[in-house]
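A single chain, nothing else alongside it, follows as structure tokens in the form predicted alone.
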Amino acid sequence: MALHRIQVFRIFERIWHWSQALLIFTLLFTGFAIRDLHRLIDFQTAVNLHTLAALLLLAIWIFATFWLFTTGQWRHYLPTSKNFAQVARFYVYGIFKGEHHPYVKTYRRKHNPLQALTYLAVKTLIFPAIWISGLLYLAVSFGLFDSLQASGVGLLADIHTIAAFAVLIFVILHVYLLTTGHSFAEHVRPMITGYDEVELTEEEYAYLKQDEPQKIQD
């Protein structure tokens, strides 16, 4: 295995990532205004922006899910026990001792085991909770699901808010980890340029060299 600089994030993935980040920040900002946690914008403006951002994000996620499964990129999110203990130890102990990150990206695994498990949990638990509660809440506001208006709307709002705080915690941890190990710029650069250093076997390098030479930068 040898390190090579190759494209690990395709253009769609980068657009998906940054548009998703912008819309999530918009949703958190407007959502907290709706819940009266700040008054930087008025209630009706917050509701309108929140609904628009949510529908845009939902459309992006539907398209991204289709892209993940049609390109095989979903495999990068499968959890694995390989190197899991070493990565977990690094984040609990080694990171505070200045140790090097024990995981090096490979062609088939661009996320470390802890990242893959976290992303999978966010995509299969937190996001569905926030989407289902949000869409039901929106439906109630349009007069649908009358039975929920009397007894369940408060519960829906609470579930939606709890899921929103879970997303906020994920965002804070995500940004915090970008400040550890390598510099912040080094962590962010691959999601801008698409290229990063990845371990390749001789067979993988030969395959890319012949079939997808545009992905190799070194």
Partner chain sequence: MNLKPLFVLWPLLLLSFGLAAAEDEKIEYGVSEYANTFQDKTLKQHHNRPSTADHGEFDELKGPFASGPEVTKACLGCHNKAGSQFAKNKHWTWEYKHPVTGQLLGKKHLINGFCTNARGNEGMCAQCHAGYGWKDEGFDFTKLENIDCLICHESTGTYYKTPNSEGNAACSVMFEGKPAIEWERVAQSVSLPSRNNCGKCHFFGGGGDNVKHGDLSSALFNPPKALDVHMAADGNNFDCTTCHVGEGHQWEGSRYQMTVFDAKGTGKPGMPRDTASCASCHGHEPHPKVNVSGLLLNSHTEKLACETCHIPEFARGGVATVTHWDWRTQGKLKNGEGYKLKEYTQGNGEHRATYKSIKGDFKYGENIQPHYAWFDGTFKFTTLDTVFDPSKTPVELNSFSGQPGDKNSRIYPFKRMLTVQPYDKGNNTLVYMHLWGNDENALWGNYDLQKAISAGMARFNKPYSGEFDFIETYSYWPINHMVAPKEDALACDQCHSSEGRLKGIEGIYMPGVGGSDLVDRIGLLAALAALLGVLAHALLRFISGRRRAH
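Now show the form predicted together with the partner chain, given that the preceding structure was the form predicted alone.
If you are looking for partners or other molecules, they are not here, because only the chain is given.
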């Protein structure tokens, strides 16, 4: 086992991440305007932007889901108990003692176990809640599902809003956690350049060197 600088985020993942980030910020901002929590933009602009951003994000999600399953990358999101306790302990205790982050990225596991579980929850609970309620809401606003018109749409809006707050909380934690462990810049850089220090077995290294040499930077 040795540390190597290899490509962990492919160009698709990086575009996916940053476009998703931009769209989620747009959706939060416009969505809270539609919900009357602020009036920094007018209602019509907010609705138009929100709808278009949502449809765009949905398209990206469809691509990403397809990509995750065809490339096998979905395995990164499988929950695991291995090292879970150490990582959790680090955030509530070790971090204050100046300890180093106990997790080192591996080729098969680029997320730490806490990260993986969080992303899994986001992908399987929060995002489906937001886009199912959102799509139904959109369908109602476009005149479909008459039965939902009168009262049901209010409930949809509430579910959508609850999920939106969950996303907001995720964003807060996500951004904050970038400041932990290594420096903020070191956390953000891999998502820009794609490369990061990863622990590779000799077999993995040999395989990469043979089949995908462009992925190794060192």
